[in-house]
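Here we start with a single chain on its own, the form predicted alone, put down as structure tokens.
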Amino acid sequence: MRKTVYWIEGDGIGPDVWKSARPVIDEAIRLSYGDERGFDWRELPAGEKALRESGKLLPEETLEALRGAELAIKGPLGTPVGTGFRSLNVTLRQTLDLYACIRPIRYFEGIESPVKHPERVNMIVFRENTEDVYAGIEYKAGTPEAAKLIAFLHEELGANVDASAAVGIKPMTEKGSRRLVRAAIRHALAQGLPSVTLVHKGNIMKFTEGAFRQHGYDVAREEFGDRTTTEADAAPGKLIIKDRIADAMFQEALIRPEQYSVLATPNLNGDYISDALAAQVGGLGLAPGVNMSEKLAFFEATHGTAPSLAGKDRANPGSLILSGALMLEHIGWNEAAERIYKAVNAAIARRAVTEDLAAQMAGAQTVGCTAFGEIIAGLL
């Protein structure tokens, strides 16, 4: 059986995790399988690579292979702030409808965390990827469209915005907010997970973020209810549906993780709590991620280009190396994912780690991108 896989070397850092992360999950494949099972992968251009050869950032024809996919793989993909084009990755996101971003985020014995118990952290992450701040609708200060926005939220609606403002709109739908929580449901209920949480800031935004947690709770009700209860009415072997509010969740993940399994959130929210979450446990070098739409699952390197390090062999493979490991949970090849899982947390056990890691962990070697990926192939 095999395969195919779509992949994006991606910007700064990329070409660097890409050529250490491959053969780790080309290598965990061939021990647990043979010649019976593989990957067959197909580069699509993308990013400042594909600038270079095409002047175009995206090129079509590299949507319109992602259109027909199964499985995709990319490194990370740069984006500017506060000038230049929109996030790559937003428009990967928005324009083939990956509207769960996945982030299982856990502990690594061995890593040295600012908190005290990390190995209690082991959370899920679903994030809307769609909707929110991040469909992009927003317009500079002084300019015309800025103002007449201003305008008719004054006159037609009676707002009072100041005319000086930059403005922004934060679309969120039932549509969105449902489909995101109903995958999370699915997968709890899937995995033998006793909650999901709706992460929301409702209490200040009511018909967004407070629409958000009610059609949580709907969906909860109306497709799954004689499998899951609320928190106030907790059943014994049910799935317990729970909300809390955006600001004290980040106060909850760090004093009582163990409480929490899986989150639900909307875009900005689902954002920043998983790169908290990730620091908490390590940092974005072991943080895995997916993107889903219903047909394809487009796994990544959650961590950004760090182009002062592109080229230096000095980047941790570990993001892009789990989530190939990630992608083989997906398709059911648990075999050589666990190898993966096994000889990450062996590698870590020998204390010869990328400089992100070893600045975490006292007494340790500092190894390369290049080495800390032959380590880990070493070891499965």
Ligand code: NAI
The other form holds:
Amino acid sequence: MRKTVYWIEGDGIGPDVWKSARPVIDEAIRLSYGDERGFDWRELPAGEKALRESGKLLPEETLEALRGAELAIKGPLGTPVGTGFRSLNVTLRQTLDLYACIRPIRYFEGIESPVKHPERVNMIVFRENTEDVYAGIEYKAGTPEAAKLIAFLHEELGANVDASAAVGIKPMTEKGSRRLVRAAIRHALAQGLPSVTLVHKGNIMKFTEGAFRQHGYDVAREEFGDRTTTEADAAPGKLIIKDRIADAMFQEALIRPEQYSVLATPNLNGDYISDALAAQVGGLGLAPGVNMSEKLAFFEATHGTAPSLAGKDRANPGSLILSGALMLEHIGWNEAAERIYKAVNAAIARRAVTEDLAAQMAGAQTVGCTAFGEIIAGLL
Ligand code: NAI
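Can you now output the form predicted in complex with the ligand? The one shown was the form predicted alone.
After this comes the whole thing, all chains and molecules, with the earlier chain placed first.
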């Protein structure tokens, strides 16, 4: 079986990390399945490379291919200054309706962490990507728009907002909440994980975050009723759906991380908790990620273009390599994914790592981007 994978090289260290990462991904597949399975890689132009070649940062052919694609993976894309283009990443997310941002967080032995038991963290955050206070509907204090909205709230709805306030809107829909939780439950069931936790602030924001919680339980009961249970019922052999208030979840993540597996969150909670968890395992530099629509799973290295390291063979290819492993897991090629996880673990245990990791590991030897990729490939 062969799968077409569209890939975007990316700017800055994009070419460095790709040179190192792709051989690791291909070799993991070959070692696991011989010639029976493989990726057909198709490059799509985007970013500075596309601008040089065609005068466009995001050519229509790239969007067209992605609209019809199931699998894609990208290196980091810079946000060019002074072109009036807000962000390629945001444009891609909105144009392709990539509504779920998914970040797995696991610990790699040997990396320095600020907590005593980072190895107890093994979670995957499903963050809603299109709604909530991130919708971009907000008005600066003192503007006519803010004044108009404040007056409307007062006159029509009897809500008193200070006249000097800046105002933002927090839209959250049933559809948006349900599809996010549905994706989280599907993943947990496919991977045989023990629980999905709905992380919300519904005690305060009842009709947005509280509704998110309710829609989450409804999806579980209506669409996965035979395979899910609640914390109260805890029917054996079934996926447990539970919920935690966001502030309590931050405590739980530190105190009892082993009791949590998949987290499903609205946009803002998810943004905070995914970075907090990544920091907890000392692994921001190794974090892989994926943004998903109903059709497309678009994997990405979560770091930026690191301009000061570009073209110097000094970048860490780990995030892209692990994003490749996540893609393999997503399509059920779990043996190949597992091989990559083990090899990255083993490479870090050898203490010959790129400079960003070496800075977090006492007595580690610094190797270049290419060498680190080769070490990982050799341990597959
Ligand atoms: P950055 O992630 O590029 O750099 C932050 C720090 O981390 C720097 O010290 C950098 O050297 C280091 N770093 C990042 N990735 C590394 C790697 N793989 N190996 C070793 N060290 C690494 O973030 P920054 O500087 O805020 O952004 C630079 C550009 O990247 C901007 O144009 C920004 O818009 C873009 N960006 C793109 C993202 C994406 O495409 N997903 C995500 C974040 C930023």
